[in-house]
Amino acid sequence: MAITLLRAASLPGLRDAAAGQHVCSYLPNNNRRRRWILCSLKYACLSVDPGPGEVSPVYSSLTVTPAGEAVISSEQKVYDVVLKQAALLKRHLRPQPHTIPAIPKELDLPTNGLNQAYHRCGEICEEYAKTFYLGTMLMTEERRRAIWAIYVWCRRTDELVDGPNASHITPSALDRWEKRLDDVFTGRPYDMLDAALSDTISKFPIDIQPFRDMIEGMRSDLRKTRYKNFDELYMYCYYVAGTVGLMSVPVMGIAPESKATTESVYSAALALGIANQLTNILRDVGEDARRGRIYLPQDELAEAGLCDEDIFNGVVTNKWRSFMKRQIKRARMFFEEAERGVTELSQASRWPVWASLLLYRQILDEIEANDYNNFTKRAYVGKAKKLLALPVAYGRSLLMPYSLRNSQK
């Protein structure tokens, strides 16, 4: 009998495992079946279907044949990466002896040359992203300037697939960029553009693997053009914008006064990412196809009674609708999941987080006023809600920790 392991945000009787511990246990089902668990922080491992109500919404599974080969699912291999980062930042948090501190390696630049690196990389975001800019006026200088140079980082990295020469770009191009990240992160900066970002990762607890897992995702955009279920499609998320939360959390800072874990709040700021990515895929659905690529969960799209033909088609149906509906609750989630971490942030980086959450969440709800044609008509936001979302995002940023809101309750 094959057992299929569950995302579930509770079971009765089950408690949460250690981290990165699993456990067994089995809880009897109403005297009908034995039901066998096998949990960990975020996961639950059910051998026959739940009872109604039993169970919360599972965002992805994975399964373990007779055999007991597991194939892990996507969710839990990134969380796994959740974890590293998490880590690492509390150790850069722990009081340290007291040591002569090590003196940072000088970058090759003339006078004044970060200064103006940085300077670029802010005129950078103020152009392709200027609400997200707008937000960073309120952080201090130092974490202004960082996240100025992971955006143009990140940026640059999906213009190589996305940007005008993305024809030209092959798998081993993507290698150098690696290699050059490589140097990035070893003090080697090739340009203005990178030294900003090396002297970043030199002020900040910021950790090399989601860089390389957005270079991973820039990859799976040369090769792949469709995806199977939800897991895959989940996996490209992080990939290529998931990662940006984690890269982001050290240089944003947890309030002082959070009584969130660490883990909690990259979980968070991942899930942000993956609720803006789902919404970009869902806003350029007919844009993707006229490239022939369809970024939606093959097999929901054969449950709705759709296929590849319908998208390129760009009919609205009612098959459509019921489909896209399915989609955007989904993406919906994981703005909620993403909400209550942003008020964990340090106060003063709250804001551009705020920001974008609203913006982005309100692309959905243009894509349902054109009634799901996101063949061809493109959802925006107009300037004048952008606007309005920009007071009640700084009103949020002001908001009480909800750990700290909670534990008072």
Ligand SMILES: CC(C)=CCC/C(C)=C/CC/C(C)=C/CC/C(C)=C/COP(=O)(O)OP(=O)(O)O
Given for the second form:
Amino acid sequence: MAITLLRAASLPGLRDAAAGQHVCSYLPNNNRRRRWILCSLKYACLSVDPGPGEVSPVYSSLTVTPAGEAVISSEQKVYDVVLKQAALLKRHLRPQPHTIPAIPKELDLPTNGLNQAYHRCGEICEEYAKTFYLGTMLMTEERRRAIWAIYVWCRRTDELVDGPNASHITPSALDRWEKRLDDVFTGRPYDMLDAALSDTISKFPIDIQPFRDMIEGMRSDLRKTRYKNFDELYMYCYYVAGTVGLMSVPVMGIAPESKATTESVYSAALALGIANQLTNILRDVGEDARRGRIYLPQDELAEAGLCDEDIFNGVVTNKWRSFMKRQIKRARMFFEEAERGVTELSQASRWPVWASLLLYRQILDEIEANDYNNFTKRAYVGKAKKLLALPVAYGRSLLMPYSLRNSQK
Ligand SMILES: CC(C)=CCC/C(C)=C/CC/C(C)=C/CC/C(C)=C/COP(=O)(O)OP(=O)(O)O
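Swap state to the form predicted together with this ligand from the form predicted on its own:
All chains and molecules follow, beginning with the one already shown.
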């Protein structure tokens, strides 16, 4: 994949710089850190047409419209959030006065009330995400309860647009949900489940932005049923799933012995969210189409000689198979990126993350096993395979952090 780098003193100068562009470098697909360093050195990184049959997890950090306008890509925008989250966590890890707002004393729920609230969060997590719930049982009590509280908030947010009342949901209901989120973060929880989250926020350096961004994802789901290209889809996946990764890192914690940068751990968490969501989309193509929704990138469909009609008709053709192969390959690249990061998490947090990674990734294998018929067959990982994933995940959770393995070579 060729990358064209333009030296640009500033973005407005980009158009002029384009005149003197020269190809500086060839960067492998996953050499992101170098790309970002180059960007931060005020180089604009212009790319990127993947060669035939090649996939790039992300297309470019900067694109230029036909009118010559520089447009920052979704990946760059999301990476800015990653940097901000990492900076917040690092600041918290440095010994300094605690800056996270605590729940005002007078609003404190009695400990018993809080225990009940967390207990209910645990029950909900167990009901909807059994394997993940089991995995959380290995975490310390405080972390486990915090993960449950976050999970429940995400579930409730998702249910606003996907649950039984979804047809009545309006943008203003989402605005009210966001106002309620602000209240949770300022220690004024509305109900007991919110109170568990308020308490969690007072104990871990969790930022409100990923929560807000998830609500933004729900807003976009209300108005959008098509995605022009992968850049648009990437943003959607960040909103609805990458955010979960960013919310989880401060609770799961980074292994004290890890030599990885905080940013790289956040990037891996983001990658896992994106990988999961892409997998979810590939699994649910038929189901989504029946609701009039197509989450697949329109430009890639067109390149493969496919259109919306083909999806609504739901016939598996060779064109469809090769389109799907490309999509699955991309989802696997995100899983691969996430894998390195899991090993950097604190030991007790790794198992549930490995388990969910292995289980979710297997859905891609099942789509292949179904000969890419994701129109009428739901890819499903059987009980035996699910059970087998647990000891495998446990074994992996004992591995030394990837950053240490590399530094000892
Ligand atoms: C890798 C590192 C460093 C940390 C891990 C950080 C985490 C926990 C990331 C996971 C993010 C995550 C779980 C995102 C949600 C993705 C997703 C598509 C969930 C689907 O939820 P449901 O709609 O309930 O799925 P089903 O339809 O399969 O039941």
